[in-house]
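In the form predicted alone, a lone chain appears below as structure tokens.
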Amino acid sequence: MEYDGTRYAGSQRQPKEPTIQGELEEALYKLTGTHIKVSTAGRTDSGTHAFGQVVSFTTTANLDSRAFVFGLNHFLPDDIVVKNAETVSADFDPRRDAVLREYVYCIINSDNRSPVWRNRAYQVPGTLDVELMNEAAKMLIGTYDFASFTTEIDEGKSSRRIVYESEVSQEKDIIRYRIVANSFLRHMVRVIVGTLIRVGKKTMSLDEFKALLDYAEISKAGPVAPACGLYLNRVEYSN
């Protein structure tokens, strides 16, 4: 699925709030006439977008994959779309079976606001040293305890993650941070971006950035960058 998360309170259903899950389940009900609960590959926060969210559900409706794509898109609002559908095994779990996820965060580095990028990128005025930010980003590649780069850790859960790719690039006034990992902690990407911005502004040194991986203390890094610039880009599975 692809969606613009601007007007939604995240991907997970919430009472009295518009959510991606809520809209999809409502569309499924209109299409099949039955109440169906869906599961997602990753929970996205309020205002976060997606190009490649993966969702699964179980249904007895006698419809093929193509019918589900066209039927759901007929009932879904314009800011949510189903891009593809296929039949999977009954034990498929979009979250637990994922082997990696890729997120992209967009920054508009400009002193002037951009109506085109409004709600789709985080505006940061002033000068950012992108090369320095990229050096810091590369330091995250590997297996580390990312406790410093999260706002919350579930009790008894590990905060160690494997980062396969981490890089910062720039095209004109748009700076993109891309990260690929086996899984992510709560607000992890947004905390990383907030910290990389400090490096780019030269209010944090590369040594101080690297030390955050050694501290491994909740909320040691940051601040948390806004959700508007964050995109769940893709989710991959072993089969």
Contents of the next structure:
2 protein chains.
Amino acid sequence: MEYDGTRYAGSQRQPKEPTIQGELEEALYKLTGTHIKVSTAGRTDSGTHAFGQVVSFTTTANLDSRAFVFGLNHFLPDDIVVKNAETVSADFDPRRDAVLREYVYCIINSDNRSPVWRNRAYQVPGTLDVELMNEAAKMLIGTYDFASFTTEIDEGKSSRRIVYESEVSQEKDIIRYRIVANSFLRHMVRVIVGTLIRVGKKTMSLDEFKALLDYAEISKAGPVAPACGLYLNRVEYSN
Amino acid sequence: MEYDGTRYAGSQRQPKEPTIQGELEEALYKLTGTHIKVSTAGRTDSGTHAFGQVVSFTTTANLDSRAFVFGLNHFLPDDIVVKNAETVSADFDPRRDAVLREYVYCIINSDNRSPVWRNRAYQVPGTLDVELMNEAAKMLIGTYDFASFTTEIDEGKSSRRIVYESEVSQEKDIIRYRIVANSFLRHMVRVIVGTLIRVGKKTMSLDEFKALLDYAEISKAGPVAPACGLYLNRVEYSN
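Complement to the form predicted alone: the form predicted together with a further copy of the same chain:
Every component of the complex follows; first up is the chain already shown.
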């Protein structure tokens, strides 16, 4: 699925607020006449977008994958779309079975707010040293305890993650951070970006940035960059 | 100025609909307490965006350029922003004095509608031969009668224009057309893009495309691509 998360209280169903899951389940109800619960690969916060969210559900409806794509898109609002559908085995779990996730975070480096990029990128004024940001980003590649780069760790759960790719690039006034990892801690990408911006503004040195991986202490890094710049780009499965 | 043109009936003031000019003149009234009429460098259609629109006005308000930027942005809605202001000579005309205009048109080449790019790019499904589109685009560079590439020519006015740059580029599923010319005919960029898409889909040959410059007959080219993909990028002045 692709969606513009601006209007939503995140991907996961909430009792009284519009959510991606809520909209999809409503479209599924309109299409099939039955109440169907969906599972989501990666939770996204309120305001966060996706180009490649993956969800799964079980249905007895006699519709093929193509009919699900067209039918759901007919009922979904214009800020959510189903891009593709396929039949999977009954034990498929989009969250547990995912082996890779890619996120992109988009910064507009501009002294003025940007009407065109509003709700789509985080506006950061002033000078940012993008090369320095990229050097810091590269330091995250590997297997580390990312506890400093999260706001919450589930009791008894590991905060070690494997980061495969981590890079900062620039095209005119748009600065993009791209990260690929096996999985992510809560707010991890947004905390990394908030910290990279400090490096870019030279209020944090590369040594201080590197030390955050050794500290491995919750919320040591940050601040948490706003949700509007974040995109869940893709989720990959082994088969 | 930069703006997201989605909510507006174009750049030029209309009696009952919201326009860029209307919003700016209202902000000027709130800031200065006087009714001020603004002149615009390039008219943009309803739904068309701008990163670099230029406007001018005459005022007796005792405010410097910086105060105008901050003050106007305080009163303007979040889909319009003033990026910069400077004092010019009293006879400056942003339309007549402009020597160059640059437009960018953004296509998302995708079989599904795109929630993230909606109102920001024109969604074109199927295969597009971007190299062929770029070859066609290059043919427009030079001084030609662009009558085929417009929907309206003012009585007695020339439809000759000088195109300095014209190119199609691609980055993943985003195809961008960029054109720089001394000035533009009505709907010219949108007609060019509609025609380039026919070339990309191979329903028009490069020879047929080239012939449109020789025909020089109104609306011979086209169709007119939607306004939502179009951005007025910059306007340049000789001094």
